[in-house]
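The data below hold one chain only, encoded as structure tokens and taken in the form predicted on its own.
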Amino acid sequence: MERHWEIVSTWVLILAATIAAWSLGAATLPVPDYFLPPPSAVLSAFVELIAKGMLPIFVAESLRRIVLAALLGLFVGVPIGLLLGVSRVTADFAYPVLNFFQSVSGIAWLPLMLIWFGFGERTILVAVNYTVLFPVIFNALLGIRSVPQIYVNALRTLGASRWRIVRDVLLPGALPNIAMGVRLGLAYGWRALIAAEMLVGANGLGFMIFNAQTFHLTARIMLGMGIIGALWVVLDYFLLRPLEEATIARWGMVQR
């Protein structure tokens, strides 16, 4: 607990120093107000968007899309990765393919997706789901293949069925990799989501930022950037990171 409060107090001091330096720079630098608005302008933009009911809509739309992508990764990506990883031959074939598509991010696919699906919700969902799906599949496959063969052979000698081996050995052994894949996939997907919302022009935090730059509403842009970062920190620190650590603590005993 003491360590926790030390970390919190350190970050509070850093944040306070950053805001103080920001305020000083905005007040003294010879630049237009829209170039570097003070923190008070960003706070005013926050209050204005809340009062108009726009900010909750933008936040809710972005969260809805990333939650849908997370569900797809869990209920589609994980089973596909496990199935591919069960067979060594299939895994060896799928590894370079998955590695290739994982390296080509959804942002790189956006121009093609705009041609194929147009400027609409479908393009955003396809881009985000693609970006989340492949890291999840890839890490689930790696998780299966990381389980030492001796554990599988031990259950076989005891007469265990293939389903029993998958349930009691392969799946638990793959869980740390799966948790890491979900965390990485959502991190990549969050970035792709913001970029897609900017280009497509649908509701969301990316749209809010891109629309604000058209009218030189710099305070609103900075507010959107802060909310994007803060939402991910909360999601990662309080949900994904504890989930990954708990999974590793419970099932991370498997070594090559």
Partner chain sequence: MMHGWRGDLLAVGRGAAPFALILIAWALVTRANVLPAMFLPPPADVARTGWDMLKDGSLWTNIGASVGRVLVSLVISVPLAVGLGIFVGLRRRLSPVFEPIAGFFNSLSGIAWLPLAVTWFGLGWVSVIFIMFNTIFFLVFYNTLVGVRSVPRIFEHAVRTLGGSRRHIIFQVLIPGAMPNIVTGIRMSIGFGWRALIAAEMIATSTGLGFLIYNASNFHQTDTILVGIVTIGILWLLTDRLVLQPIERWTVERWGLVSSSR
Given for the second form:
Amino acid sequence: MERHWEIVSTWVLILAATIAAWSLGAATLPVPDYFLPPPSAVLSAFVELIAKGMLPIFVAESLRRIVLAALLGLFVGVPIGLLLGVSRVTADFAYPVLNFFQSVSGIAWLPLMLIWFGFGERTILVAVNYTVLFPVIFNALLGIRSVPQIYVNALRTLGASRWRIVRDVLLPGALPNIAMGVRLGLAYGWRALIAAEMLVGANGLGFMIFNAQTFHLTARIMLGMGIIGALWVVLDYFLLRPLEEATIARWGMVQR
Amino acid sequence: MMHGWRGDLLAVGRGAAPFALILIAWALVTRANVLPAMFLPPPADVARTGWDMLKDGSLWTNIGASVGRVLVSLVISVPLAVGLGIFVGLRRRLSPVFEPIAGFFNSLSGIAWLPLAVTWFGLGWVSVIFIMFNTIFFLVFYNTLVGVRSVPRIFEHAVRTLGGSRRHIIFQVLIPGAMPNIVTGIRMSIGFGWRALIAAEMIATSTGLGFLIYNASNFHQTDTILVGIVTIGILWLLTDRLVLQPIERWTVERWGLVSSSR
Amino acid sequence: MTAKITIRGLGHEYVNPFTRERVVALDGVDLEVAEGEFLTVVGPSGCGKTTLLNVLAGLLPKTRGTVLLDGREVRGPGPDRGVVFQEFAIMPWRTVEKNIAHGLEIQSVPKEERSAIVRRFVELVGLRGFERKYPHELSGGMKQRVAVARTLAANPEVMLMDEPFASVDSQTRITLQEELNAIAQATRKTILFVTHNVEEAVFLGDRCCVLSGRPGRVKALVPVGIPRARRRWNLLMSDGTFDAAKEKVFGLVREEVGKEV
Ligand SMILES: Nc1ncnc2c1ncn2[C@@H]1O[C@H](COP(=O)(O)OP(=O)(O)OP(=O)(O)O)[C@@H](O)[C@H]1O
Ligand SMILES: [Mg+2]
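Right, and the form predicted in complex with its partner chain of this protein, after the form predicted on its own?
Below, the chain from earlier opens the complete complex, with every other chain and molecule after it.
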């Protein structure tokens, strides 16, 4: 408990020092105002964007897109990866292809998608979902293939059928990798989303900070960055952590 | 005796087969004339464009620009991040304070830095390196920090009971013990960094593979885009094979510790 | 007595898939295990005991020779042969009771009967109060007891056990050894039991099979003529037959270990 307070008070100290130094720098450094707006400007940008109703819309748009991609990853990507992984033959076949496609981020496909789907929502969605999907599929497959053989053997000597080995060993055994894949996929996807919104969008947080740059509204950029970082922390804390804690952490299989 | 190379050849063949199938499917689709060539040019056209770009050197220039940026950012960020990560990780009072801070900056890594980078440094190399630095540094720093902190105390105790000094503990326990995390951090940072690079090049520079494909899309040069995408994929696979896997093999796998994130 | 297991000229070679290096683990093993017999196997580390067990379990293909169970060639694993693995191999994602019930679930034993059996074996291996714990919350010895209970609960005809008591504390080991003896006496199961511990091998075995150093082959078979009912540690403390058999096996094993260094 005491340690806890120590940490929190250190944070408060660091935060206060940063704000003080930042304010001082903004007031005294010989640079244009837009170069380093003071913390108070970020706060007033926040109030202004809330009052105008823009910020809630941008946040909602970005969240809607990433949540959609998350659902697709979980309910389509994971099953595909598992199906491919269960058989040695399909796994061997799919592995190099998946490895290639997961290594090319959705953003690299964006120029092509612009031609295919035009400047708009469809392109953003395809790019983000692509980015999430491939790491998820790839890691689910990898997870199945990397379940220790000893567990499979143990079940075979108990007379288990093939289906039961899949259900009782391969699926739970693959969960650490699945969790990792979902996490990685969403982390990539979140960044791809921000980039896609910059390049394509007319709304969303990526658009907000990109657009702010053209008008030298640096306080707005900083505000947007803070929100992008905070949203990810929240997403991680409320979606990904609980998923892990319900399964692999309970089984003592987390390797973080 | 089986010859080693014959096995290798077989492995390469098996890895290439799926791609051959994709190529055939692609060729058939374009042959069937269901899509305009602007949407999807036949593979032969793309190969020809790729060959031309190799010959006139334009592909090499862009590869050089992208790879150069990755290398420069790695050289600047990784040693700094590992050094600071170990330094902070060793201090049991400091590290729990810095862990969540580094975690926060991780969640911000990548392209979100672009508008600020352009505001401060304008368009060009410096902005790209700044974005890459922020991506790579915090990932490696965070993982190193967590790695040092998660080395089981029992190893430290073992060395201490053998009469080891603090230096022994740092160099023979904490650094090797944190190695799997450090390697994971570097691997992740290259993955995130490379993706951030492509996005940043589209906006902030006029060289590099990201610029190449984005610019091509303005002129509807689908074949050039596909050349760029394939190049990006191949470069990543080469990085994985020639850099990341050897690093892992020489450190964590040799010790039987596995870091399996990809 | 009919032979439950017949092994003739059994050989096994491991081939490293990358370097193509070969390791001959077993070479020319001849062995017969009678129905209802308790055979213990000892031998220096790395001589191929685990390999022998895995071939019998049907988990490893043999390179040479024949392995018969009830006169039929062994092809792949089956519920007629239960295995207790050296590395436990209990599922990290199942609780203690779910792990013990696993074989019964596979045999579709009805739920009430299943939980009754599980309760009995939880009791037997002394894990009461830990039924709902996950393996990572157990000590090494407790995990091993879960593995033993899982195999016992599945009630196979033949039990193949690979150093099942190696990481159990000596107090628990004594209990488990006596329990296993009682089970062997009551069920007349055919048991192949691998161990490092000569005392344990002689205490449990009707016969004790000594393997030579790698490549493993049968060096000697030492009969232990002690009735099951007399096999209790307090009765054997100063038993001439027990001591003599122990001396003999010790001598044979020491010769093999001596050869290596
Ligand atoms: N998967 C494998 N690949 C290659 N060689 C192996 C493999 N498993 C075992 N060996 C080799 O085969 C030999 C016999 O191994 P085995 O595991 O059967 O020994 P063991 O008698 O059970 O030893 P211990 O008493 O230490 O458990 C050893 O020399 C070992 O190095
Ligand atoms: Mg063994």
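Between two forms, the rigid core is defined as the largest C-alpha subset superposing within 1.5 Å. Predicted model only: the values in this text are computed from it and were never measured. Numbering follows the first chain given and starts at 1.
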**Item:** Per-residue C-alpha deviation between the two forms [Phe238; rigid core superposition; Å]
**Value:** 4.3
**Prompt:** After superposition on the rigid core, what is the displacement of the C-alpha atom of Val12 between the two forms, in Å?
**Reply:** 3.5
